[in-house]
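Next up: a single chain in C-alpha cells, the form predicted alone.
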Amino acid sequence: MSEGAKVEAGQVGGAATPFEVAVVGAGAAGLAAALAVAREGIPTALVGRHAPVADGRTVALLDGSVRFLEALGAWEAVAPHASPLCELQIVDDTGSLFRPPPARFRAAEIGLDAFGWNVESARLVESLRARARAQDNLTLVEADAAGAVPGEATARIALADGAAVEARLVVAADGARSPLRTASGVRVRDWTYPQSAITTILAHARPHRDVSTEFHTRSGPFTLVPLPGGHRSSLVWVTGEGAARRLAALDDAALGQAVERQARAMLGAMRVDGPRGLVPMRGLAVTRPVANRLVLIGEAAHVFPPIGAQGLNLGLRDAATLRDTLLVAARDRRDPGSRPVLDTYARARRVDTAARTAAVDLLNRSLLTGLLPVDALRGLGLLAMTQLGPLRRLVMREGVLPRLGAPELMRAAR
C-alpha cells in the first residue's frame, strides 16, 4: 500500500500487516491526529469520509492550537482566511443586580499579538485533508467505519463495506455519538441543557477591530467573533430551544435585526452573510478515554456548550498529547495499544479536561439559574479578573493553553 494514497476500502481487507494506528473519523480533531502521528514516522490509517457541512460555524483557533498546525504544515493555507482575535470582551447581560462591567482581556498583555484566529471550519478541515493527501506513512481509507473489535495483539475495524482495517491502535475520532466509544463499554456521563445555538456569518457596518465580544445573557452566551476584513463575525447565539427555533424560522433580515438588537447596535446595521445552523447544547464526558486498544479523543470524550473558544482546542491538545505519547512509545518500541501506553495518556489528558469540561458547565448553568448568590459569585469573579492585573494574567494564559502538561508541538516558538 502507498504511503499517503487514497486507498478504497476493499484494498485493505487484504493487507498483511497491520498498521500501528488508525484514526477512525475526519474531522478536525482525527485529521491533526493521524497527521501529527504519521509525521513522526508511525505507520498510520484515516478511516472516515469527509463530508463538510455548511451551517455557518467557525472556530476560534487559540494560540497553541496554531503552533501545533504549523508543525503538522496546515496553517500556511488556512491563516490568509483567519482573523486575529487581538481582544476579548465580556457583557454581562443577564439583567442582575451584580452586574459587573464589561471586561476587556487583551493578549498584548501576556506577550502575544493575539490569542488565536477565527476561521471557517470547512476551511480548517479541507487544509488539514490536502496536508493528509501528501503525508508519507500516512493511509487514507475513504469508508466509514461500522465497529471495532479489539484483539490480544490488534484491533479489527469493520468497515461499511465488508472490508476491514487491522492496527495495533485505534484512536476514537468519530465525533459525539462516537459508535467506538459506545461499543467499548467506556462509561459516559452525558446530560443535555435547555438551549439550542444559531449559528451563522454576518456582515455588519462598523468594524470589529479585532475584537471578539461575548454577552452573557439570561439563555446563555451571544458571541460575535472576527472575521477577515474587518466587516464580517460569525455569531454562535446560545439561548432557549423555544426561542432558538423562532430564530431559526426567521428569514435572512429579520435575523439580521434581531442580532443588532441583542448586540446592542454594537456593530451597527447586520446581514446574514453565510450559512446557518442550529445545534442543540448538549454535554459529555468519559470516565477514562481509553479502553482495550482504543483512545478516545475530541467530541468522543468530551462535549460542552461554545463557551470561551475551548472545545476544538481542547480536542487538538488531546490529538497532540496522542502524538507525544506515541512517540515516546516507539522510541522504547512498545505496543502503542498496551495498557501502560494507554495509561499514559489517559494520566497526561485528565485534569485538562476535568477542568475545562467544568468551567464551562458551571458558568452555562450559572447563566441559566437567576439566583442572586450565583449571580454575585459571578461578577465579583469577573470583576477580580478586570481589577486584579496578576489573576488576570493567570486566566488569560490559562485559557489559550494549560503551563502544566502543554504538548511539546504546542509549545514550540513560532
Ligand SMILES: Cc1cc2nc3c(=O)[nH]c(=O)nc-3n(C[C@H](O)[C@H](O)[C@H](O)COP(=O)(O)OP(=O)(O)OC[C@H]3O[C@@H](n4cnc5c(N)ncnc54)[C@H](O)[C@@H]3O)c2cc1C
Given for the second form:
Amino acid sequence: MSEGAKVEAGQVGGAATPFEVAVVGAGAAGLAAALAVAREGIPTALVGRHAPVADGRTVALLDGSVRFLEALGAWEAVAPHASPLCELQIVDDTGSLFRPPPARFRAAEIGLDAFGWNVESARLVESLRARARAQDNLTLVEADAAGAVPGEATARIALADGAAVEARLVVAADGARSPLRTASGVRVRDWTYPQSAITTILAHARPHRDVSTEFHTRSGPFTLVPLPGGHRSSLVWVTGEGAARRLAALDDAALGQAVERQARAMLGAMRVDGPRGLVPMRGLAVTRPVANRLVLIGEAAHVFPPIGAQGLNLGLRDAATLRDTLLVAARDRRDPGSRPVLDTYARARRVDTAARTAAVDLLNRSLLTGLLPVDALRGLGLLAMTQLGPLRRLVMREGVLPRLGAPELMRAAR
Ligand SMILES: Cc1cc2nc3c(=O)[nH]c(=O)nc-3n(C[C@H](O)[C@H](O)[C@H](O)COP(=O)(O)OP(=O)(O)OC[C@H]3O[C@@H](n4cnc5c(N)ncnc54)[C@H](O)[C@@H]3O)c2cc1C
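Having seen the form predicted alone, I'd like the form predicted together with the ligand now, please.
Every chain and every other molecule in the complex is listed next, the one we just looked at coming first.
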C-alpha cells in the first residue's frame, strides 16, 4: 500500500504515533504541499492514488510557481519540456463597438525572461510524484480517503481499503469536488457558467515565437499557449456548452480547421496533435479554507474558469504559504492543527484567493453579457493597461506574483 521508502511516523492500519500532517489528494497542489512540508523535517503522509488524466491539458506556470518547483527539486525534469511565455497578447474578438486594439505585454518590461512556462499537466504531476517517492519524512499511501474525523489531539483519516492514518493536521487537496470539504461542513458558494472548455494540443505551420494569445470572444476566451519546438501550442477554447459538444464531436481534421478559423489563421494550418478534453465551466469559493484540524488547498478551496493562467498558480501559492505557516508553528513547537495556526493560514490566503476569483469571474461574465456599457468598461480597462506604463507594469507584476505576502520559496532568487 505504501510506496514510500520508510514510515517515519504514524502507521497505516492501526494506532501509532500520528503524523504531524497528512495531505489528501495527489494532484499537483497536494504533491507540492506534501513535498514542501516534509522537506522541512515535518513528518508527513500523502494519501491518494496516482491518477493522471491524459486530456491534452497544460498549465502555464508563472515565475513564482517555477521558483517554488525548483526549490522542491521538481522543476529540473520538467524544464526541457516547458515553453517560455515571453509575451502575452490579448485580442478583443467580441465584435463590440468598444473593441480596443490588441494588447501586448512583454516579460522583459518587468525584468523577467518570461512570465512563466507552459508544460503538460500530466508531466508536472509525474515529476512531483518522482520527487515525493525520494523525499525523507514523506510517506506515500496509495489509497483514497473515505473520510476524516477530527478529534481532540489528532484527526483520523479512514482509507477506502479499511486502514486509517492519524495526523494532527489534515490538508484537503482532493480537488474541485473535495469529499473532505463536503464532510467538513465548510461553507461553500458554488456556481456554473453556460460554457465548457475544449482542450487539446495542436501542431501549426507558423512559429508561435513564445507568444501566448488569448482571444476574448462573446462565448468566452479562446487561448493558444506555446509548447516547446516553436510549432506546437496547447488550446483552451471556452465556448457555449452546445458549441463545445459539437466541437468535441468533430474528427481531428475538422477540429484542426475550426481552431485555425477561430485563431484567424494566426499560426497557419493547424493539426490536432494530442489527446482532447471537455471540461464544464464552474466556480467555487469557500468562506474560510479551514475547519477543525483541516486546511483546504488548491481546487478544494477555489475553482474558476481557465482565464489568465491563474488556477494552479493560486493552488501552488496555497501550498507554499502552508509550508511557511507550518514551519513557523514547528519552530515554536505549536500544534499544526490548532486554531491559531489555522487562522494564520486562512488570513494569509484571503486576499489573493478572493481577488483572483473575482477578477476571473468578472472578466468571463463581462464577455457573456453583450451589454454595451460593460463592453465599454472592459475595453477601457484593457486600453488603460496598454497605454499607462506604471499601471501596465503593476498589472504584469501582480499577475505573475502578488507582491504583498508572497510565500518565501516563491520569492527566493533563482
Ligand atoms: C482547461 C483548463 C486549463 C487550465 N490551465 C491552467 C493554467 O494554464 N495555469 C494554471 O495555473 N491553472 C490552470 N488550470 C487550473 C488547474 O488545472 C487546476 O487548478 C489544477 O489542476 C488543480 O490542481 P489540484 O491539485 O488542486 O486538483 P486536482 O488536479 O483535481 O487533484 C486532486 C486530486 O485529489 C484526488 N482525490 C479526489 N478524491 C480523493 C480522495 N477521496 N482520496 C484521495 N485522493 C482523492 C484526485 O484523484 C486528484 O488526484 C486550468 C484548468 C482547466 C480546466
